[in-house]
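Take a look at this single chain in C-alpha cells; it is the form predicted together with its partner chain.
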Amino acid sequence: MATTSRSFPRSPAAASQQFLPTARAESVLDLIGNTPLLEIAKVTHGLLRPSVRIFAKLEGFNPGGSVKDRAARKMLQVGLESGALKPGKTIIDSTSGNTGIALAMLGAVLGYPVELVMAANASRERKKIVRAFGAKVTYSDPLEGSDGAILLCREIVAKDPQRYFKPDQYSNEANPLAHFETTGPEVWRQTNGAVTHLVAGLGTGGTAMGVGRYLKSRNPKIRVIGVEPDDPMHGLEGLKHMGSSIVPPIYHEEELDEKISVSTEDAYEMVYALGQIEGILVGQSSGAALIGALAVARELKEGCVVAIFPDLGEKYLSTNLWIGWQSWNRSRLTRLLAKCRNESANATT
C-alpha cells in the first residue's frame, strides 16, 4: 500500500508553536505534555470514507512513557498548593501501572520518597522502571488484583496517616483537570478544532473525563466515547470493566456519548498491526482505543477522530501482550478488519 500525502488543516502558526520540541527544559515537570498526534491511515486503509481520518494522540511521548505524567504532576502540584503535600510526607499510592512511573519520576524530581503498593503480577518492566527512580515497592497477592493493592495501601496509611500524601488517582479532581488544561486544548490546536470525535480508554475516567469537558466547550457537537473491556476477565492493562468495577468518583458515565467494549485478543492483534504497519510500537490500551476509533469512524460520511494512545509498548514485552505475535502477518490484520465490518453491518441491520 503506497503512502498517500494529504493536507492537513492547520495554521503555520499553530504548527510552529506547537510541534517543535521544548529546546532546553529547567526539570522534566516542563517536558511533560505536548505530545504529538500522528495518523493512523495505512492499517486503516479501505475501512474508511475518504473524508474519513483517525490520529493517534502519543501520550507514550512524555517523559515518564504514559498519559499519566499529566495527572501525576497535577495531583502532586495540588497537593504541595494547599500544603497537605509537604517536606517530611512521603507520597504513597496503589498502583500497578502508569501512574506508578509517573509518581516515582515526580518524587525522585520533587525531593519526596515514593512508595509504591502493587500487585505481584505486575510486569518485570514495571517493577524496574519504579524502582530506578528510587521508589519503594510493595507486592500484595496477584489474586486480588488492583483491589487487594488498594486494600493493602489502606492499611500501610492507616498505620501511619500523618506520614504520607495519597494523590488516589480515583477521586482526585487534579486528575481530570490535568487533562482540561493541556490534553484537550492539544488536541483542539493541532486539528485546528477539526476533532468530531474523542475516543479513549476508560481506567480512571480521567482522560475522557477531561479533555472531553474541554473538547465540548469549545463545540458542543464533539462526541466523547469511552472504551472498556468487553468482560471483567480481561488483558487490558490500564482499563477497566466499570460494570464489574468500583466506579471511581472522578468518573461519570453520563458525560460520554457513547461506550465501545473491545476484546482483548483484538486489541492484541491490532499493536501487532500497529508496529509492523505503522511502525508505532504501543501498548495494549491503544491497541484497544484504536479498534474503538474504527468502530466510531466507519460508520461516518466525514469526521475527525482522536484517539489516544495512552503509551507506548517497551514496557510490555515481557508480559503476555506478545505471546503469539511471531505469527502474526496481514492476513492477521485482514480478518481484523473483516470482523470490523461484520459488526458494523450487524450493528446497522
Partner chain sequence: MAVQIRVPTPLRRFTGGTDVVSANGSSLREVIDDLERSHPGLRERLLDENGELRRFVNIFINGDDVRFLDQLSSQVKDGDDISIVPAIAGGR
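Complement to the form predicted together with its partner chain: the form predicted alone:
Chain alone follows, minus partners and molecules.
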C-alpha cells in the first residue's frame, strides 16, 4: 500500500529551494517547515572548546507540533499526484503519535477522513489532539509499542484494502525525500554551510536519512549520527531500539557515520535541564538528541553540531517524563554531564 517516490534527488540542485517564510499563508500546508535554529549555549557552557557550537533545529514549531508534518505532507502530496489518494479513500497509518497528528491535521485540510492505529499507552495529549482533528483512533496493545501498532494497522487494511490509502511512513521513500527537499536545505542555509555534524533520533529513520543525504551532497565530510534508546524496554516515545524492533525499510544504517545509544533516564534529565536553563520545553526524543550531540561535540576541536529536536514537550505533560521534574536542580545536570563525560572517555580508551 505504500506510495513511494520513484525518483529520489541526489544533487543539491534537485532539492527545492522554495520553502521560504511567507507573510501570509493560504493553508496550513504552507506553514510547514522553516523552523528556527537555536544555539544551545547555557546547558553546554564551559563544556566545549571555543570553536565548537551546538544548535537545535526546533521542529516543534511546525503547525502540527513536530517534524512529522514534513513527511506527512510529502507522502500525501505524492499520493495525490499518483492517484493512489483520491476521493472516497480513507487515510490510515500506524503511529506513535506525531505522524498521526500530522495526518489528522492534513486530512482535515484536504477533506479526507483519517483513521489511526497507535499504542494504547500513547500520551493523553496526543490522543486528544488527533480526535480534535476528527480522526478515528484504534488502539493496539501498549506492551507491543509501535511494532504492535504496525501489525494491527496491516490487519485492518487487509480486511478492506480498496477503502484505504496507507502512506506507510516506515516504507515510503517520500518520508526521507521530504527532509532532503526541506529540512536539509534549511539546516545548510541556517548554518551558512558551516554544519559539520548532524544528530538525529531514529524512529522511522526518515529524518536522519533525508537530511543526511542532502548535507552529504553539499559536503561529503559532514558526519551523520543516529541516536537510539539503549534498551528495548525504553520510555523514549517516537524512537526505536533497532536491534529489537521491526526495522523500517527506509532506514539504511550504512548511511550513518555513527550510532549513539541513550538511556531513558538521561534523556529525561536533559529535558528538565533544557526547560529550566534554556527555557525551551521539549519532548524526550529531543533530550536524547542533545545527549548525543554533546557526546559528539565534546570530542571536537572545532565544529558545528546540529541536533534535530523533533517536537515540543506539551504533549507529554501527563506521561512518566514529568514524574521527576519537581525535584530537579542544577546539581542533577552536573551529575548527568559528568556521567556523559565518563562514558565518552571510556568509549575512546
